[in-house]
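There is one chain below, alone, in structure tokens, taken in the form predicted on its own.
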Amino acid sequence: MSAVPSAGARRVGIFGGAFDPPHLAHVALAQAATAQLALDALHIIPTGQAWHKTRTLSAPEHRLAMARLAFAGLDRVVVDDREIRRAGPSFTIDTLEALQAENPGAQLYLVIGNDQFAALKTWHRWQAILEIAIICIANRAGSTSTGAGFDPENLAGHGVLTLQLPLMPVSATDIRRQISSGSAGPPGWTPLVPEPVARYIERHHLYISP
């Protein structure tokens, strides 16, 4: 596959992931892509069921309402709670194939991080997936790492792309960690989610340890 796409091809982007939650990070990155791929569309995917997560997610329910929150006006980008519907583990090669089926002759753009690019080969089907779908690497400001452990040679004839990200040293993890020890308060967390999200979590109490 080339990393030219077909002239006059529909762009649709794919940019997966638990939201859990979705932080200004998030936000950047589908603003990039949109952008920087000339998106026609740019699909934001909560996971359903996590084959590759060793804890516990929280509700879905939870995950789709703060993904419509923190992506709410953004141009030309829509949730889609397909994998949350979805019986089984989330697999992104049922997501891409379920899309590519929807939009036949588009070309789809995989986003994805340095991190989630350095593990590919142990997805499910994974090289169906670059057979699929161009690959696009965030690349955060500073970053040096690019798919560390991947080994090239597997990409020939396939296209991948990087988008350039601001430094937004932002983690949903570590956001969770401040909501449950306290430590922080809310004033160390709020500004690292959009608002309507800070709201939901603190209206639902989400992430609070027991």
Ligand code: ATP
Contents of the next structure:
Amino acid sequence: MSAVPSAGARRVGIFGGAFDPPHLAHVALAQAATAQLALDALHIIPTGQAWHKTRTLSAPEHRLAMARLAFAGLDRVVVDDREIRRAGPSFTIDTLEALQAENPGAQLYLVIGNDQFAALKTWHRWQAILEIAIICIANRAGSTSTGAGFDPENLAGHGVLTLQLPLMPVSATDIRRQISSGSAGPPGWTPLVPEPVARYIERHHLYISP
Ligand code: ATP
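Show the other one: the form predicted in complex with adenosine-5'-triphosphate, since we just had the form predicted on its own.
Following is the full complex, with the preceding chain placed first.
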């Protein structure tokens, strides 16, 4: 299978993450990807059992509910719970292969931040990922892709592109830390997430303990 798009093919994006919680950079990235890649659909995929995250994630039901709130109303964006429903570890290649089977002939686009791209070679069947999808990288404040171990020649013939997005210095780690420490004065962390997500976090007392 080739990552070179055929003319007129359906364009399907995949944007995965822990979304623990989803924040404004995630939303901006989803909007930028949908517009810049002229996607027909962007699947937001909260991860199930993330093999590469060392901490225990919040309950999948909470992360899914927050993702639904955060991305609600975005044109052509669908929150897809397949990795949460899948037993065992969440591997991106399994999701890509399933979406390819559901969308025969479609061109797949994998949307990731450059911190994730830097670790791509540690991902399960990473070569297959490069074969099946065009990798769309968002630059992230404080990280680079230089650790990725790719040189331009390795990537020749594979689709890798950079999304245009202003740097947004926000991370879920930072938000969780601010909530658990209670250190940030008003308005604190709340402007970093969509408003319905802030209300959900408060209602369910999430991230209170570190
Ligand atoms: P954590 O701090 O818990 O690791 P996170 O903020 O990195 O979380 P994830 O849910 O792990 O959020 O990220 C999902 C995807 O969004 C990843 O590909 C990540 O690189 C990307 N991403 C997250 N925050 C940003 C940001 N501020 N700018 C660009 N990309 C981002």
